[in-house]
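The data below hold one chain only, encoded as structure tokens and taken in the form predicted alone.
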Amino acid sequence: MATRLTRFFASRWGIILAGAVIGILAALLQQAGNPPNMGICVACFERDIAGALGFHRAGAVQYLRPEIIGFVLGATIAALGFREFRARAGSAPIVRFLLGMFAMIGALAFLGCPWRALLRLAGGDLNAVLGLAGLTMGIAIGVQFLKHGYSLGRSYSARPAVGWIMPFTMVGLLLLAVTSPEFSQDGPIFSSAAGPGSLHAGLLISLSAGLLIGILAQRTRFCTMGAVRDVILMGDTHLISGGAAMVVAALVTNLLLGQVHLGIRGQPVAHSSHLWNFSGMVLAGLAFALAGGCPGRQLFLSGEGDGDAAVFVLGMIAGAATAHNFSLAAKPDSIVEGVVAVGGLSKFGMGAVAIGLAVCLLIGFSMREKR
């Protein structure tokens, strides 16, 4: 039975099933209370967790998102069930942490990760087209480095404790989400009273969706960055068929639920500053390519014992805190007296994207192995 399941999940139909389930659940989570066009966003949800823990004080984006917890623990359950849980680490951790930070800064310049870019498109937000174009360009640049010997080195088997740190961390966050302790007056755990952080489905619904996605994604190796990379590098369309299924399933579900609103300006939790939608995702795509996986894939890897992926996840959380503490994250479009005011990046955010691109390019050039 286990062998048959493994073969199915490794097949094209397996990855299509995973993508379709993610798309449907994302639309249903939006209907259940998650922010519009943000049924699932790994970057945004990690940012909300950073805020809930007090790492930043942007009051509109603070909430312990159970979906992220479910992603990691679902991957752990699947890895244990199929005997794939293996503690390993040691592959340029400080570089991975830095890549995680800049990946988050790029994603928050666009206001979404690759998953949300696809889901925004399925909800009618045409700004996602530029975001996806930027993501593709960033990954394409990363592929060129891969072709010329770029490598972060190999990871090594580690003691079991290394692999269990991230799953146990998520168990700890789940306990905090359930109990909501008050550690001090006006202190964490924070939870938004307004804004995107205040919009969320029920805890059990969100956690259950996250667990299911974590299990399916671990078994199928679902990865949006890997999908684009494989097409560019090898012409392989296996992974990208899962991404396509995700968009189609989310679009159909959104149409049935009346959640499609076609347009560019005034889209929910999005901005129409085209240059920075594109440039932010160039940075994010390049960082994902250099790190070896999209933010979702990094969570799933951390759930199956990969300490290097866990370092990247922590880097993204630190990047979220940095982005909001230093006004680097983009502002969404706003509507003032019926007129749409275009959002976008501050001068500090623009500078951070430029610095991030320079640092990622430097990493790409300097981490090439001699042949």
Contents of the next structure:
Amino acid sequence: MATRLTRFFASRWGIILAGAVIGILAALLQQAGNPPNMGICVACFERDIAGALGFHRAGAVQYLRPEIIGFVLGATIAALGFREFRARAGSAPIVRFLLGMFAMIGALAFLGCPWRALLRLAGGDLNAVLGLAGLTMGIAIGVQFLKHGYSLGRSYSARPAVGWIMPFTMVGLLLLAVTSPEFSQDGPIFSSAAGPGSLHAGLLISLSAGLLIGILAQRTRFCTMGAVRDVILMGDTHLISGGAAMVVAALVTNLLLGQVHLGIRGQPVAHSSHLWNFSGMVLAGLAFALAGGCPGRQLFLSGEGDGDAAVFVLGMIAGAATAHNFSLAAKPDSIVEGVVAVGGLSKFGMGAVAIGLAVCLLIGFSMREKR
Amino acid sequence: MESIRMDNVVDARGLSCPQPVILTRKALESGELLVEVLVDSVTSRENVRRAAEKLGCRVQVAEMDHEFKLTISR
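Counterpart to the form predicted alone, namely the form predicted in complex with the partner chain:
Time for the whole complex; same chain goes first.
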């Protein structure tokens, strides 16, 4: 039975099922209260968690998102159930931390991870097209490095504690979310009163959706970066059929729920500064490709015992704090007296994307195995 | 049967995807008729199996202690 299930989840129908479920649940989560075109966004939600813990003080984006907790714990449950939980680590963790930081800075220049780019498209936000083009470009650069021997080196089996730190951290965050203690006056745990952080579905709904997605994605290895990479690298359309299923399922559900608003200017939690939508995602795509997974995939890996993926996740959370503390994250378009004011990046944000690209290229060139 | 030379063996243990697949394809494309691939995750096992089958190869898998040996033949 377990073997047959494993073969099904490894099949094309398995990955299509996972993508479709993620797309439908994302649209439903938006209906249930999550921010518009952000039913699920791994980067945004990790940023919200960083805010809830007070690592940054951007008041509009602070909330302990239960979806993220569910992703990790769902993957842990699936990995344990199928005897795949294996503690491992040791593949250039500090490089992965840095890649995580710059991946987040790039994603916050666009305002979304690859999942949200697909969901924004499914909600009619055409800025997502440039984001996805940038993502593809970044991954294509990463593929060139892979073809020329780029490698972060081997990981090794580790003591069980290495694998369990991330799942237990998530249990800790869940306890904080449920009890919401106030550690000091005007201190964490923060929860936005206005803005995207204030928009959320109920805790149990978010957590359940996260767990289901975590289980499915762990079994099918759903990965939006891998989807594009495998097509470019070897014409393999397995993973991308999951991404396509996600867009189609989200689009259909959005249409049924009246959540599609076609346009470019003034889209929800988005900006129409084209160059930086594109460039931000080039940086994110390159960083994901060099680290071997999109933000979602890194969470699922961290749930099945991968200590290196866990370090990438921590890097992303540190990157979110950096982005908001140093005004690197993009400002969304806003409507002032009925006129759309185009948002985008500060000069610091632009500089950070440029530095990020330079650092990622340096990592790509320097981390090569001579063959 | 001739014993397998070392360059027929791809040790991809601990490498994350897509490196096991890239190394396997390189070995197959260099003209080897029989390639052994060592991996240590189910994900890599499935990815290498899928890539090899796509190239029209036969794949046999042996499991030992959380590690897998894939024997790939043309």
